[in-house]
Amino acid sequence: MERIKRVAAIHDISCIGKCSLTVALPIISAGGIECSVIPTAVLSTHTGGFENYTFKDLTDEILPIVNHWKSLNVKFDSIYTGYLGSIAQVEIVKETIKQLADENTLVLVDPVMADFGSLYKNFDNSFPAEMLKICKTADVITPNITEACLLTNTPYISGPYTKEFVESLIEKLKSVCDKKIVLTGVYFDNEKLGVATYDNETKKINYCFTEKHEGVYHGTGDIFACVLLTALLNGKSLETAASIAQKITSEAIKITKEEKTDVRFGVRFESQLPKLIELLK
């Protein structure tokens, strides 16, 4: 019997507001993959739209978890990193990847730190350079447009974008971090939104678009990254995996929008898990 694949997901836990580990666990599990977790912080809610949320930094717990796993000789097919609670966690996460990964481990880094042209409020201007250090350890990175600009010291512009701008941004990312790249938040008009993928093996750039939904929907970047990783671990190509992730994320947003629910609490990704399972076959 084939051993079930295992992911180590390094991310925060936002107890309410579907994002980070509370979407990683169900999505990766639905893809037939075991999801082990290293929480970087625990928050009562995510930070988008909620006030007076609690925050518990778990920096001191990360390496003890890793050391215990090492004592158990646990092997990982993938390591997925997302939101980090502080700059202090950068070197710790780099060490975690070094300790847990081998030559067969797929490392996916989602450099969660900014959107809409601005860093998230708990990060300062020194953070992008630190995040780049983790990106350099990856096989796949999934920045949005803002994060790509910060990683490459490129002035941010708002969309719609030109193909020239998007592909120049990918070229700059390649120059600082020559990995497989999935650039999210790409749109050339106000009708379609999607991603640009760059495969450092084929050297090709491809695009995938779905319907563009107006509004801000929290946690969708995490959903996208988790579906992408799950599809990659199920043997899909980078282009196909990105297409599946874009479809699942877009449909979850569409259903949430139609139901007119409070978007602070996240999108209805649960409704898309059966479709994900079907698309992975």
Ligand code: PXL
The other form holds:
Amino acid sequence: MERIKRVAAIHDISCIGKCSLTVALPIISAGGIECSVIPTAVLSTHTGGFENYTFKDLTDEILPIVNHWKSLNVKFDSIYTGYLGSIAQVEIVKETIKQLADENTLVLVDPVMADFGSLYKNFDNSFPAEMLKICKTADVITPNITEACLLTNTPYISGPYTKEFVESLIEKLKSVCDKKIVLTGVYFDNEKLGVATYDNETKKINYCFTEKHEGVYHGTGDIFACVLLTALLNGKSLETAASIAQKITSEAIKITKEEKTDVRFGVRFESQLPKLIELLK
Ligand code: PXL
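Provide the structure of the form predicted together with the ligand, given the form predicted alone shown above.
Time for the whole complex; same chain goes first.
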């Protein structure tokens, strides 16, 4: 039997709020991929909408974990990086990728740092330039529009967007990552929202949209990135993987919206895991 594929997911543990590692583990596992984790920080909740959350920075743990793994000679089919706990983690995560990746390892960098035109709490204006350094080592990047603007020194504007704006952003992102780009949060009207993908192998921009839901839904960028990754590792093309990720994320939001629960606690991605497994076949 073939060895099960393995991802190293580098992200925080937000103990409540369904984002980062608490969605990476179930989603990547449901996709039949082993998910090893390097926690960058432990927080009582994510930082979006909650006050007084605890935050334990784990910067000093990362390289000792990596060094132990090296001694075990474990191989990684993918390295997935998300929310970093400190600016110092940028160099450490770059070193981690260097240590753990080989020429066959798919490096997916989700430059988690901002949304709706603002940086998340805990990050200052010097962070985007640092995050850019990790993006440059990636095979795939998955910025939202705000993150794409920060990475390319483009003034942020709110949507609906024009095709010219989105495609000029993709053009600028080619110097951030010269392989595969997935730009999330793209919408040309208030009905549909989705992603634009660019693959340097085909040189094509592709769009994929689902119904647009009003509101702020925490953790959905992480859910999207994890579904995309697991679909890519299951052999799907960039376009198909993005379309699966968009569908699953949008359905999870739709169900959450119907339930009218406190959205800070995350979306009902669990309801979509059977469908994910089906779509990956
Ligand atoms: O979902 C992105 C994310 C991940 N981790 C933490 C966050 C956020 C967004 O706010 O606060 C800790």
